[in-house]
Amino acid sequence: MTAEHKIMERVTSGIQGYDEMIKGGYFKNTVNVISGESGTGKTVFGSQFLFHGVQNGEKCLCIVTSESAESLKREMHSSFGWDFVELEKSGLITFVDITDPELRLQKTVDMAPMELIKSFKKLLSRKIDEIKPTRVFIDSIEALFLAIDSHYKLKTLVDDLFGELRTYDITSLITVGTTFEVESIVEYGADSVTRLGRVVSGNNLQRSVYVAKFRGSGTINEIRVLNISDSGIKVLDQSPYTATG
């Protein structure tokens, strides 16, 4: 298969209505960013992307930088019935979190930021080489970059990390919050950017989703309702500004 054909392969997200917005799925070998404030559904979005992969027999890697993986597993099981514990035992998914000696971000205040990111990159590469996943989810990337005070240096580090991810035969999904003003640089380096938010319409508070960027493909250029129910996330074919009920 030629490189031209390979780059056009699509990877479905498993999120009903969203793949329609991005014309069939993410391109393989790309880095895709989900940005939004806390509570907009970023972690659920990425977890559903992984759960869809393991249901298809794909190997997946999940790196959690801001909490323990056990918390994520419990939340996804109690909310949606996704049993990541059993899937991990089966070898289809591997979790790395802040309890890993190389990813103790909360205990590395004395480590130089550049060393921390270098350590993370080595960890990431080693895990991908060991596991050989087809999907990688990093939740959330801003924890790595908070101590970088130069925008130029931050852009260089983001580009370097994303470039490393693109060398593997994987499709990456990365979340970034909007609290620390890191997201614009992270978004700039990504192949696609999807923004999650909240919209007030009358007395209703709706979650919203739109595709801000998608290199190499057209998208549906609309803001739509992002609905989270007992079965997970789906995108509704309606505007959050007119949704009722």
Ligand SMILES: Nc1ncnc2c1ncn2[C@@H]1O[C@H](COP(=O)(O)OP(=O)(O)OP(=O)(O)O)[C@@H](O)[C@H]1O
Contents of the next structure:
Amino acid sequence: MTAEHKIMERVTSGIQGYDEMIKGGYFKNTVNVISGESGTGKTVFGSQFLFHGVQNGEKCLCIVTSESAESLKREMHSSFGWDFVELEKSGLITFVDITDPELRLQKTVDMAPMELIKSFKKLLSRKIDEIKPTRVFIDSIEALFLAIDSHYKLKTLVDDLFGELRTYDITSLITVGTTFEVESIVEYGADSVTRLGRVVSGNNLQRSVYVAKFRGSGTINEIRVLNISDSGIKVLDQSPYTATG
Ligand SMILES: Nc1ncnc2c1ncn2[C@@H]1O[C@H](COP(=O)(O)OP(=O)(O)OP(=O)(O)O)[C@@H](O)[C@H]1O
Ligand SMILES: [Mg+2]
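Switch from the form predicted on its own, shown above, to the form predicted in complex with the ligand and output its structure.
Every chain and every other molecule in the complex is listed next, the one we just looked at coming first.
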């Protein structure tokens, strides 16, 4: 092992089978994107990343833009028994809902898109400074960027936001939906990209996962089955094209 290999510290995702796909975990201080269509498991994936962090005694921050933080917490509790309401009381995890009127950062058609992104960046830095988390999950990013009509502007804004995240001692996970055409630019800016999807195999619908990019390391170059059950997400050592479920 060279000195270079040693300095790149890994952060485990807590998703069984996935950490093996990425050879041990994400690199520390990187921005990692999870993309996929609606219902492919992005929110569950990120929540499990945080739940694992909390179990390790790490400070975690979850920024929710797509639904209310309350519904996310409720869904994770009913689906997997992860009681984020209780865990929040321990101080190890904090949820920030950008639709919270107190933050005056509502996604409204009246707010200019650039103003929304600027305020979001400020809010993010403020919360990171305040909470000092080691793991951050942003679910999801597309709502912020949907109204930006120029690709050049969008790329600059994404690079700027991701660059800001890399200045902190945190490992970030960011979800992006794939029906809005902003995902390819978001993916370009990320240190790693994991795509979740669905594969039809005969009469069987399988969830799938593959790592599309991972800066600084090799990964397993295979598409695998993503399994969601009462105990959360895990990646099976099987291809969705051959598995019969
Ligand atoms: N206990 C469970 N066992 C099996 N599947 C489950 C369980 N709990 C939730 N699911 C499935 O997980 C999926 C939830 O995925 P999730 O909300 O993470 O999708 P998403 O990619 O975030 O979607 P969106 O883009 O719409 O936010 C649902 O389709 C649901 O059926
Ligand atoms: Mg979601």
